[in-house]
Amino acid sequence: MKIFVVTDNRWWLDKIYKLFGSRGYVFKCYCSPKGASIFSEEIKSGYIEIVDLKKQCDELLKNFDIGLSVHCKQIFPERLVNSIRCINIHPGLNPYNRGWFPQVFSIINKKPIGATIHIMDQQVDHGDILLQSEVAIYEWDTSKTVYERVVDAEYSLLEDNLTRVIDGTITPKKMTGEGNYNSIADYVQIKEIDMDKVVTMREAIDYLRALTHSPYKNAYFYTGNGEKVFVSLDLEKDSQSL
């Protein structure tokens, strides 16, 4: 069984080598052209290679039996997902908030969040589900703390079930409906604060904590002079609280 993995996440790269290497799998790691800057040293050493999934589809089909997407910035082409088994490790609880930054939208729209391992089809974050794990969102969470909890859940799911995922011995389940999808354009749109919008304090705090994910600068507004001001929220649970 020859496996290729595409990731644009530095934390996941070492985890992939640890998981797959310890189980004796033959595998190769790739990153997207857009993610290449993250792995400049690793690319030089051959630890990971750049792949264009559309242009190199024939090469992948020739050399591999299964493909995994782990926080990958490329969409797997239809021909690839229809020819070999392709599996996505997704930081969201399908079918809720499929697409970009599920934790951001889950804080705002109160839909469930978690980790999903699923078989890929032609649609983004769509297809029969192999494994899922829901995680909680607390009132003191930000996008970053929820994301970290989701990634931990992803890793636990894959670590505990890697052999079954690769061997195809998990019975897939259909998604419970189509859910909803958020594009990168949807995310970009919510980053600019409407200073005249009337909301409750709860809505305001939820909105700002959903867009707080250090070291990134996300939420912003413009002053009357056209100056751009970034906004983030600092939340800390009282250690004396029950």
Second form
Amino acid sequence: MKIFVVTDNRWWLDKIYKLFGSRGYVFKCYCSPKGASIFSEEIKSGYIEIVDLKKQCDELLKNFDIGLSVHCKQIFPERLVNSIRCINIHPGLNPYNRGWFPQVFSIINKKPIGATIHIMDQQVDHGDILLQSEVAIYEWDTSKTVYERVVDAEYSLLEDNLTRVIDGTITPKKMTGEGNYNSIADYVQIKEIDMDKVVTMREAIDYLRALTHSPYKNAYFYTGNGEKVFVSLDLEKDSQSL
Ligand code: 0FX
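Having seen the form predicted on its own, could you give me the form predicted together with dTDP-4-amino-4,6-dideoxyglucose (0FX)?
Starting with the chain above, the whole complex follows.
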């Protein structure tokens, strides 16, 4: 089985080598042209190579039987997903909050969150589901703590089922509806706080903790003088409480 993996996520790169290497899989690891700056050292050493999925589609089809997207920021072209088995490891519980930063939207809109491994079709984070694992959102969570829980769940799903995922021996299940999709523009839009919006304290806390993800500075407002002010929340569950 000739395997390629595309990732644009620093944390995942070493995990991919660890997982695939420990099982004896020979594979090729790629990143997207846009994400290349985070991997400059690894590109120099040949650990990872840049791929333009659209331009290099023929080459990929010629050389590989299966492609994995692990937080890849390029859309897999229709011809690629229709010709070989392409599988996405996604930090969200499809079909809820497909697209960008699922846990941010799940904290706000209360839709379930977790990890999904699915067959890719031509739509983003869409296609028959192979494996899923839901994780909890606690009232003291921020985007960061939920994200860490989701990524751990993704890794466990892949670690426990890698051979079956690669061999294609898991029976795919249809998505339970189309769910909803959030674009990067949706995310950019929610970062600016509407200071005149009337909400409950619960909604305000949920909104701000959904945008709290150190070291990123996300939520902001402008003062009357036009100065930009970033806002994040510090939540700490009392260790004495139940
Ligand atoms: O690699 P990734 O974890 O995942 C993202 C999308 O959420 C995912 O649906 C897509 N398949 C993949 C290609 O890209 O994203 P990241 O490493 O850029 O960000 C991780 C988390 O960090 C994100 O969920 C929220 C937080 N974050 C990130 C950025 C860039 C922020 O809070 N603010 C930011 O500006």
